[in-house]
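Only one chain is included here, represented as structure tokens and corresponding to the form predicted alone.
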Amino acid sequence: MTSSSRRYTIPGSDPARLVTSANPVGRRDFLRTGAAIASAAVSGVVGAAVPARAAESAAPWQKVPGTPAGAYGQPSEFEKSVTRHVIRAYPEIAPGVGSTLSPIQSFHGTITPSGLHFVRNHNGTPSIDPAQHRLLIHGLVKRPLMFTVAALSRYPTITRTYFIECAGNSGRNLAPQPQQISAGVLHGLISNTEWTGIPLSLLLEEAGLEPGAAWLLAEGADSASMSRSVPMEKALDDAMIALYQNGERLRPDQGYPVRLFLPGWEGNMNVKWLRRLKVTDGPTHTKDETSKYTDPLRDGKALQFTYEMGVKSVITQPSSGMKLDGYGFHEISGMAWSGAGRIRRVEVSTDGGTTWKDAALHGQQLSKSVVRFRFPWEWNGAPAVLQSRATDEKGNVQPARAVWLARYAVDARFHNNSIASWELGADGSVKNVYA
């Protein structure tokens, strides 16, 4: 069997059909398919009833002992090509600048691996003695604290999955000509995942803010001293002194000891690797704030502290630079997030934009959480155009690319929350588009 097609057997029905571009499975096919599979899995016998012929020698794997396991599991290596991709901006100068974007194409479902979580420093990953680092909260506060890393481990932790995401994430989706590259690539300054670590709430509450205090100024331990003014609003009240990630220490990328995180906000405000929290009387105006990280406006105006990330979903299969296996029904998936909290619709058009339908979420509907949704399509061989389209349970509803476009100055770079499209061809090629 090659590798393009693909073997279905259903406990109880005729032996296995081969389904084939030239041999596609039809909408009664499809349905029956998954009611009996979701029937076999409740008896518990999926995979039991396949015939015998199907399997009569063993494979060679079955033959030899396996690998033992190691100290740290890794993917299979038949997934090597399941990586993020690399961006040095300077590599003569400054090699730490730059990216690494998640491949969200190749996931299925809505946690990120944390060696695949996206990566964007300013001037490199510190190398950070968990033992000399420290964390001083002061400012006008009544009592400066200093806190070790393990000073921090002994406070009450909480749990949660959240997203993150660049500012820039999609900003290539901004150039004059649509580039014709991965979804990973071109959206992938986007992942979620699990973040473990005290309110910061507690600690400003054991330090005791003096009257005035509506600002923090957070600020990294990396070379380039990133640092983010944060109202004070938001710090008493999701964000979080991140300790751990998926279940374990976070990863140096990710800010190792301890960073800010600041639910919902752009990626640039989480401060990694963080040693001080000034509390002030208004922002700071720093350089990470001032130089970047606002929009121009059409009108010559340009928006500041514009930290929530705006409603927005992605298509990630079939994205660009992939193929469909022939006509008949396929499953079009992606990826929904809001800074605003829980997505509650995705829509999916596959007439670019001329009719929606709804799509069905799938998995944990968190706040500031990514969602899955799913679409049965049928295609018929013809040229199409796909989207998606999210909404948040404040009613913000992402917009139309032109729409976006409309709003905002030809420079702009960040917060691109439009309507990706992805033009599906005759062939069943499908290649990045401006509808």
Given for the second form:
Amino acid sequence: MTSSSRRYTIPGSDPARLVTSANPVGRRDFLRTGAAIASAAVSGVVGAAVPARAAESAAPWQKVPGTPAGAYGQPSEFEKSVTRHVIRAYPEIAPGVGSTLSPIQSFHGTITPSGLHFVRNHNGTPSIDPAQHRLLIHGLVKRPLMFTVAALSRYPTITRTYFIECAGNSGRNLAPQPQQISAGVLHGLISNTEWTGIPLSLLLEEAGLEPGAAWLLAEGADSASMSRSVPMEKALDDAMIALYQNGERLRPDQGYPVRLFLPGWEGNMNVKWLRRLKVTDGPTHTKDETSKYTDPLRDGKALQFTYEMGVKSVITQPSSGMKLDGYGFHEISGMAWSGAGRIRRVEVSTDGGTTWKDAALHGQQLSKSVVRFRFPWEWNGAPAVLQSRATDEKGNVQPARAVWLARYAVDARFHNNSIASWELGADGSVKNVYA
Amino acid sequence: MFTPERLAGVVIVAGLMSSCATSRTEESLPSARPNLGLAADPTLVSAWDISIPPNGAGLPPGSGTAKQGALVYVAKCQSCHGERGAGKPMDALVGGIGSLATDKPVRTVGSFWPYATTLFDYVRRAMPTTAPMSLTNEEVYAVSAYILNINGIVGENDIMNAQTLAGVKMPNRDGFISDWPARRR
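Cool, the form predicted alone is there; where's the form predicted in complex with the partner chain?
Following is the full complex, with the preceding chain placed first.
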């Protein structure tokens, strides 16, 4: 046996032996190990005498019948820790006001499972009977129209994969001191889903726009009656009346049975439980486009109607709270997206932004949709600061933290797309830092 | 997550990576016009139409003063927004006028909101969170007048109604810069 095969361990049995500080295993070593095991298996020389029953070498779950499939599939019982992080600012008096963040540190592809989609509610998720729900289109239209969900479900639909991100995402990373919480709790107000629905332009055409029709007021049927103004240009461009999420009806938390979807624009505008679209000649200046979801600047003024979500990326593996189990090979991986279009490039730095190298982009690289980036890395055991920087097809580059901070007021909390940093300690622990 | 077992997988995937072609076929938009919407009844439309733009269009009949609104406030708002709108546990509804350009900005209805119509619109549709839409239009006018009054924006006996509310000039009316149509950032 070669020295490398002696270091082979059954996955999970003793990973520390695989990568030791004295002798980090290289990738060639590992392949050689694999080849040795495979040839031993073929020639049948592994192990001693042939057992009387196959059971002796079988896993426990090979020897009892499994559970019959249930009506609705659930994740493995061993994945129970992969859940959303629930934040309720006022659990007693206003439990429905708050956010629920996606565990992005546990995600590996690009699609967000529906049950792990982030939620930001202003007064809870309503329980809507689709038979009683209606969508009204009125205002500056020739024919005010009322749609049942059954009628909407007969319309021709389109299917698109888009991210949606809350404007308040990464607001927690603007706290005076870096918070030692997971990537999901810091940056998890982002999800990426295949949406199916009706182009909004089609319904507006049927209603017939009157001269002066320049904006929409969109209103939800929740108990906040969440409302936002939407420029007509967006409504006639790629706006969608979404009915389905990842192939099934929208989840209640995502607006069942009907939501407005505005690709690439701040989450709050994608009005859930959509009940009313009023065509107007100007913005309505609702509470959530004046008091909140506006971006205060240093001079006391505030930007209003900042719709497009900025180009952004975050490293999810490794990330805050994780621990690398030995040096040697590690894959750095994360998510990148832009409200302006496709991600063209993601660079990774392991020295706090001094030098950058291109990461590989994975998954379908669609407009206004999450891509996964991956970067193979040999960690030499020295402390490091990991960062990622995304560039989109329009040439927008994710800003450095200092550049972002210089632009906004001290208490700004929305649209933080600045570069995030993880510090890797010599012991392999990963911390959130401001770099 | 970062365990060596993943190594084998990574090595194999790395080889395939370069051959991953991206598919970018987008379907064309549907051209059918099903016309399945029903003509909406005008009475129903006006009953549903509760949004109020800055010019006050659509404000309902009714009126109220800060004096009347103080009673509504104590009974229905104070438990969450504090005495005289001081805040805690929820948003403060008073204060901060003149603070926005300082290093301790305080953003409230009084210091930050550009239009008083938004106050009427929002309170009517969403407050109190425990019983949204439970206030009468009179109560909404009155409690809006109260919040404007504790911010020093209207007098205690000023009548707020469909005509006067839209005419209230909020201190931060000119404090916003529209980012739409989008500018490159």
